[in-house]
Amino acid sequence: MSVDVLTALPALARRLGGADAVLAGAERLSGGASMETWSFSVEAPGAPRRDLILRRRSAPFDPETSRSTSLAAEAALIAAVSARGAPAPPLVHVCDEADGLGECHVTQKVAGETLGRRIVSDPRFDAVRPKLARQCGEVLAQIHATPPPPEANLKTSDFLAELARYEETYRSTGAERPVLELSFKHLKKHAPPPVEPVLLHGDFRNGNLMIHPETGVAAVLDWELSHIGDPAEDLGWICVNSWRFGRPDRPVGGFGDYAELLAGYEAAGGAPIPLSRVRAWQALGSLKWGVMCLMMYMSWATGTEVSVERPMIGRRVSETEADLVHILEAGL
């Protein structure tokens, strides 16, 4: 059923804020095909503006099928991961069916950056960035030492699991791509042996990391990819080049070294991880966003998908194909 936000807005201010409560002000920031996020105040008599974020799914979820988790589940991880100290959105509400919104949860609106090529380049950031890639070391360790919410009923996952699941939507495709073959093959051949499972955030990135210019790392965002696996997927992931923005000198987010992000994580509590299965995890991460990037591109040819957007990300897979050789020559 079709839902109406801002109609419905006003009412959860009331909800939110007391019975004299206001809507201050409202403005939809994304949204892709299944997910929405809207900026949005409350004002009441005697009380400090509230400034908010709504998450809405508006698009059917089915858990079974779907790699991401439901919006209940983030606002358990949230909340979970908040009580361990690591900087999440603080949770505001969790919206049921008498807010005629559908699935949907409210955060506390955090101040900071999210734009990756900012926080990389823009001088505002100058102070702070050399301290980064230690705090995101830092808030990692936070979040796997999280015992898993059961409520948040979350997937499993090992690195020959994943390589798995990428080439069956790699092969799927049709397409040959040498790069992409010799890695797969490669990566079977070396990959990492299995640890203990912890909590992962499953999309730990330069682009999901609220930065503010005075003190870092704010608050980590976009919980839907959350999983239980290997600690050293989320730090190779925050390595891979496309989440660089420009700078491949800077290997970890474009703002820092891998010493740094290492030595945060074992600060904080984190059991010691070599840099080569960070290295290994960096390489499958390369390797997923080429398929993904290629997916985008199988989506506009077959015209599945109209949205120019589509082969702009799809042709990314020549970046990843050269990160790949990479990493490939360098050694894992």
Given for the second form:
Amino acid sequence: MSVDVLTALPALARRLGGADAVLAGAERLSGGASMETWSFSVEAPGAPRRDLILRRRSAPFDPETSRSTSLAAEAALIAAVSARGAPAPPLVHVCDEADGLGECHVTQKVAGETLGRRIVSDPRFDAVRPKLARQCGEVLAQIHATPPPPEANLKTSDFLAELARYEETYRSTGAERPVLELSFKHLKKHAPPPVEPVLLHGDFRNGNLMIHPETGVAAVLDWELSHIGDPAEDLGWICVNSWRFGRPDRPVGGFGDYAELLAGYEAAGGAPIPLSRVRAWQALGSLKWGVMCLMMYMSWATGTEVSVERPMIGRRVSETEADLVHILEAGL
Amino acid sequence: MITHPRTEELTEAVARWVDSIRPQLGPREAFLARVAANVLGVVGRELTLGPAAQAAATDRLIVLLDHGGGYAELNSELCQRLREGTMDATTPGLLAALKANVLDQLAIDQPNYRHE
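Now that we've seen the form predicted alone, could you pull up the form predicted in complex with its partner chain?
Below is the whole assembly, all chains and molecules, this chain first.
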């Protein structure tokens, strides 16, 4: 279904702000391949201007086969984790057929920065940067302590299941990459033993965090990959070098150290996690990202996607191979 | 090969033009234009660095597998041996060879990437 978002937004503005409300500025934010993000504002006489974010699925969604949750599930997750004190963007509206926008939801715009490179290197974040790794640990402990909302209908996974799923995907591409082959085999052999699964964000990394230059982590965004699994999965994912934005010396998101992340996690009530577990999930994270890059190239090669972004992402596989070979060299 | 201009000069010229029009574009198109300019950067580096990188990678695979052959067949054989487990991270010289090959590829794909 093709939807002209700009045509449909004025009616949504009236629905949210009343009959006199008008749309004041709307633009698609860059990034996001399967999901569109729009920034827009609603103005109504006598009311303060409301700055909002529309998240909208732009590619077809199959709840049976997709790893993504529905946007309605995402809304339920935001409500559930907010109740436990985790920062998430306040939910304003879940769109229905009357909105004519397809599957989407609206949240308040939270002030801050999401661009990883700026968070890692812009002097505006110098003061708050040393606090971020610890805050990330605290926030993850809050998320992991949240009972999964039943209506979100989340899938459960663990280390070996994730590994098998990505290996199957890799095989389906027909690519032959020695470092990926070695990593699948090595991680299978060195998989950390399973633990009691918890609610996971599933895509907790620098880039999905709204960071305020004074207060730090202001909101955790993009809940579509949420699932139930090993708590170390979320901690390992934010340590994947692909989201350190040129600062491999600061393993947590390019802004902090492992010890700060783990200390924040424990201080907020999270069960202690050994660093070796985080490193194993980090290695699996690099491997997963490498396979995802291959898949994004494949979606272009098979004609499913036409954007120039897709084939170029295929050339990011070598970054994950460089990271993996160094992790294997250091030992797991 | 034609040298006036060389092929990598043509890709560089187009990349510079794409960069020059970026300020006139909306956020989404400007992002894609930056990606397009980066694509041309990869193509340019593959033209200049690719042949030597592939030759060096082939030599490393010949040493590792202890017999001759072309890059594609050697790479395929290495993948099969890693899959079967007859070679692994403890195989002498394996990690060093893989690292050298991957870093040469990274120099083409993303020379500014700072690895783990």
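What we label the rigid core is the largest C-alpha set whose atoms superpose within 1.5 Å from one form to the other. Just so you know, these numbers come straight off a predicted model, no measurement behind them. Positions refer to the first chain, counted from 1.
- The Cα position of Q108 differs by less than 2 Å between the two forms after fitting on the rigid core.
- Superposition on the rigid core between the two forms places the CA atom of I53 less than 2 Å from its counterpart.
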